[in-house]
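Just the one chain here, the form predicted alone, laid out as structure tokens.
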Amino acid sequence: MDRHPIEVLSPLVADQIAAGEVVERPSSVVKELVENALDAGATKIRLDIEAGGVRRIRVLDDGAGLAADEVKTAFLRHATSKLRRIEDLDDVSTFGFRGEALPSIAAVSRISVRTRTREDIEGTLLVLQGGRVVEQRSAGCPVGTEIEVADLFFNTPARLKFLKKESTEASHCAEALVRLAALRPDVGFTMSHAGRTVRNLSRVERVEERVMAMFGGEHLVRAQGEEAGVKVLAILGPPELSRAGAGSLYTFVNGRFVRDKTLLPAIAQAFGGTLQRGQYPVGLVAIDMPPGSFDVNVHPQKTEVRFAEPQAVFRAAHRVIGQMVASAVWSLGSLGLRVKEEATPLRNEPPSVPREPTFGFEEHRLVPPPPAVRPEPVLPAPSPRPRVTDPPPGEAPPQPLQLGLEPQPQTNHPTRLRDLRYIGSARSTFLLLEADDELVIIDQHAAHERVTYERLQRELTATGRLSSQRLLTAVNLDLGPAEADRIEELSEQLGRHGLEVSRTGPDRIGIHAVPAELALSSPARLLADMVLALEEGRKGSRSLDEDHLLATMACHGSIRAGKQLSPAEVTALLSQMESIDFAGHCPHGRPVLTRLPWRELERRVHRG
């Protein structure tokens, strides 16, 4: 291989390489530009994007603006007004500080900037293309800054191949805006995509009001406290409304949005086992710490931090949120924001954020309760020792039941379950059946789950679509902005599987129909789990993806452990089991039944 001499890269190539770390997608540009507007003291910020942000991103603010002799300098690498010494990194109070964002964005786009300070009579226009200045002149404009980024990645087309469709990229841009707006109630934010307003967060007095605007239909509780110098502010929803993944849980350190492996486990564990694995509450948790106790300069996009004492952060968050969960009065029938003040040493001052807002302590009920969800039916307890093949005296033969357990035509099966004698159930979970030479124990949930899975799979294979059952009244869910966008993007796939949803408001999703086989399921919980299954499935093959989704749905449509079944329902379930080839396992791989030979039982009690 030919040897090439070592040379210093040109500034343009270096900028384009650096842009790959800072500018991952259009939402990265939105984040950096809106952060600059906040650092400039803006009270109103408008974001307009086209084609998901690839064709155009425009940010207008009423902040301090740039002086004419500073505009060009702002686009030089490592040019910043926020740091002078390395020690300043220990007390960074602004979003930006490296001086990398503007030159990185300029290196991969066409940029125009109009800006004016309050002291200047006229403003300045600066135009750059691929990082090179092509025009600079005086121009009329209001106080503040208007910056437009066009044709993102026009000179690095390979980057465009990794972007998603326009709606997905627009969703990421909206999420970047909301993350910055959450702790800034003193600033108004507006966003439009292709001329349509998609976000409108007005200026308000308190963080609670801003969070309620983000999660309008949730029942949120607020608490705050301090331990070992770590201040914690939590505004969170109840475990019943938790969601798969942390997409609707916003975590901050000293006013900066972060994703941290210390905070998320602390929050989940503080709910004391009331959350399913992989589920997180909706809302906001903000940590405020002394300067020098954490390092934000560990990731180009500044979304990760490194704590000097992570255990202290964990303990503080766990304690404050744990006390809130223990004392909160949550009710699904009454939504709104309830402020819970904790006993000492919880304090009433909030964590500090840039241009710190005030916090109030009134109770706010902003929205009416959602439509009630039909409860699962309560089934009668079984009578002792009926034969499975013969219903008890006076009882009609098995008919289609509430759980959909109608008998099916028999097929060859290694064990004729209908010939077994039903003894009863153990812990309302395991069906006990007696044969001449063994005791058969059936997990009722696993068995019915397999039956439901086979039904769903047969229908989908035969028709290409699962049938739906319309809800008498649509179930409307007020979600976080990112969550609503995420579900809308999956609406076609959800509809194919029987769950019909639509966007009924800026942050609201309406559920209009559920799969007919799962008519008794909670629509909200079914939606959350189906969305998670669809997103997890993107990592595997199509057939495996489908199986995973159907298995998730089957779990919702099956009788639960703890439900007492009537003898007729046991008969119907066994009949269904004989109609399929379930190979002894539920779709998640758990055994459906266990056999215990009588001779083994006799040996254990020394009768053999």
Contents of the next structure:
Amino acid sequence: MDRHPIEVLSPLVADQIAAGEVVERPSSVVKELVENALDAGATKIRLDIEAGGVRRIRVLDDGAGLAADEVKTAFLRHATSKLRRIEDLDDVSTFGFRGEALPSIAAVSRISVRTRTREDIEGTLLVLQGGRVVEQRSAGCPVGTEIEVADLFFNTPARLKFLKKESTEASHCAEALVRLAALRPDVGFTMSHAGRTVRNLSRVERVEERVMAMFGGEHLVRAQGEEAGVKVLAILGPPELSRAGAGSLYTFVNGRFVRDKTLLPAIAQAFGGTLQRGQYPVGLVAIDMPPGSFDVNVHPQKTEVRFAEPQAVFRAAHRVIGQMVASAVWSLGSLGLRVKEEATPLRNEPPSVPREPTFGFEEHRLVPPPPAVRPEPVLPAPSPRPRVTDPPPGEAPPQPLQLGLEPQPQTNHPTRLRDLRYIGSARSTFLLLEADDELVIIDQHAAHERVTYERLQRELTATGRLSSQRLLTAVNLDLGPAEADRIEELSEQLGRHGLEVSRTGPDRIGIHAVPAELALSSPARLLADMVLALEEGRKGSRSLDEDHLLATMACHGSIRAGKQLSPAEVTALLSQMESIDFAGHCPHGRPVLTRLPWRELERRVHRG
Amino acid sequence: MDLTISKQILSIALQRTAGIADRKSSMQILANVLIDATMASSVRLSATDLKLYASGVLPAQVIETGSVTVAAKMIHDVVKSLPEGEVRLRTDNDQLIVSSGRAKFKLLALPADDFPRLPETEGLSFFEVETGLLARMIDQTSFSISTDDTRPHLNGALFQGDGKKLRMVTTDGHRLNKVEHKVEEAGFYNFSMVIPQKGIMEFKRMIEEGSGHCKVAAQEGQIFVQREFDVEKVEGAEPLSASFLLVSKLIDSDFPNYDQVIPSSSERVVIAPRVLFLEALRRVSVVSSDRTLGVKFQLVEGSLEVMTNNPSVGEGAELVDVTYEGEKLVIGFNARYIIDALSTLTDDEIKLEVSGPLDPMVIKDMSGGFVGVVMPMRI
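What would you give as the form predicted together with its partner chain, now that the form predicted alone is on the page?
And the full complex, kicking off with our chain again.
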């Protein structure tokens, strides 16, 4: 075998290798360039891409710009304006700080930069190819920076091969932009692909408005609160708009987009079983905490974060969002049923911060923002625009998003489900109720399941275990030894939920008691389903399997579709639905009720 | 077929048979009632859902023999609406003409040949039971028939005879109720069968009215209950009577060995006033959880306190004076299970036998015919 001598890599090759970490695909370039623009205090950022960003990525901002003598330095490895000493790393609150971004991009593309600061009369043009400066001269240009990255990966064909088709790369670019835009309503973002505008997020006053624009007008509810120094802001859609996977759930820590194993489950679990497994709500959750309490320097892509105390983050997010879910009955909204805006009393912040529209990374800005950056107060958009569910007019004015909110009054409307006129049931499945302006249709099984679920959960929370009815004779099940082992292992947890089991033979399990709430269900079926629920839940975290288990149990103890209910049973069910916290969805995430406006019926028969 | 019959008799007969007809079946003819006139002075009405079979033989004046089937609900509704008097039933091709006075209905009919064959009663050996006794036995047990379809052997009532005693037992897995009675009537023999819940309820409907005896027979997986009714009494004349027969398929699996479940001895014995105890249970359980009706009994010397604590409502308690000398015991139950048993008993006092908080409690009446076993609830 030939022996190759060890040689030091040429700087160019080293840069190209490093670039592979930072610049994975066009969207990585977009992320770096837009972050730079934001760090430079831009109020308007325009992104144009061509051929999925491979042929061209151009970012134009009205930020601070670079002085002539800084331009070239910006493309040196580890050149940054954001970090001076290693101690500063703990306090990093700007996006970029490694000083890797620009040189890495430059190493694998052809770049041209035009930039001018407010103080300079003349701007600078710098052209680089594969990291080498080709041209630098004075040029006329507006204040700000225009950076164009062309022919990405022209000198690294291997990398080029791994790119997906143009439309996929373009949507990754758009995603990168949206992640940066979500918490910056004070900055306007536009994006075009091949000359066609694909995103247009104009400057608005509140984060809600920005998030609404991102999600095209769905019903979102906002909550915010603080626990143990962890501030949580959540703007989320109702369970029926949830999606498989967290793709439409944007999570941030101190303004930085993150994907975190603590945060996502906390959000999903806060929906208390209204979400199906693997589903997440749409919207945004932003955590703000002291800069020293987490570490973002985990991965160059920087979507991972390491919390010093993950449990504190989990608890804060779970509590704030949980309270929101409990009180924001999205689907009952237009019935006027207990719609309120969640507002947890917060400590008042120093008066200098409250109008800050984002979550706290601005105080640490190293590049001073030019005066134009300060967001002007923008009037709330006129009405056909999507709105975040607000308290009805006159009860509380819409509040700008701020950290020092006064507690807002909770508004409880007098309309109650059981005050609606019960007309009858359809297919022994749907209960029909007549309201002033609509027909309310309730799925009796889902509704009852939800009620049972709440009861089980309440009992479990209050007493730590569910009451159980003992059986006259044990119900014995003959299983394989492996399965019997598994059930035996779970016996303590099952017992806490009212199902008492023990090993009664080498491959036999005896059921001695069943949960009292579900006393009429078949013990054997109940055991099978509860074990399945626990096994599924095992992969997730503890409280997730709790919810799933209770949901499974609730299903057993509930009125089936197809059972004709007496009017008394209907009244009882409706009043039970009111007595629980959240009646909008069954624990499996299906909606409990739907509504048909009379207007819609009238339209269908061409009346009026 | 052509016959006349009293509207009153026809109406009673339809009321007792038409309900069995199965309107939901895919076999259309099961929704019909069979009218079968083969004798000169009687007509037979029959209906079935293939599990239960009901028929009545009624006095009538048959002009022309024959048989036909017609929608059970429709003819019942038509006959109910007619004025008192004679009703004429006459077939005309594929129609049944129902006429009374000036009213006349033509109802679509289906041929009698397509109607399922009815169980044969010839050659059965019936024994006689007092209807009141049988009805009471059903009352004291039928409420604890299991509805869990994974355990079909519990979906009915065990009905047994051993030459001296009649016995009925039901259980839903949480409680068991057993009632036994001595029988002196003739022709009584050993038998054991499990009657499905629907059959039990129909039997009860058939025997609960009036007094007298009914005849019972079992053969080939079916139980037969036959009873004569006076259907028309005219002053000075012999009352007209009709004979009704109800047949139910039996559950073809063994009822569990109930004796094992009934504790032979208990550490504690309580004598309680039945009505006061029952009322206390009803009152206190008002505040317990609607579904589980969990109540606790606190037993101390001389008294039994019924208590409940529902975190989302509040609590309730009532003290009942009882005869008890022993250690203190606290034990939880589903109040419904005890209310069900106590409310079907008639004695002034009842006996409770209990050992520990996880052991079954036995409820007995003083005359000794009834034994209820209720498993405790851990609250």
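Residue numbers count along the first chain shown, from 1. Because the structure is predicted, anything quoted here is derived from the model rather than measured. What we label the rigid core is the largest C-alpha set whose atoms superpose within 1.5 Å from one form to the other.
When two forms of a protein are overlaid on their rigid core, residues whose CA moves 2 Å or more are considered shifted, and residue 54 is not one of them between these two forms. Taking the rigid core as fixed, one finds a CA shift for residue 145 smaller than 2 Å between these two forms. Taking the rigid core as fixed, one finds a CA shift for residue 125 smaller than 2 Å between these two forms. For residue 455, the Cα shift between these two forms is 41.2 Å when the rigid core is held fixed in the overlay.
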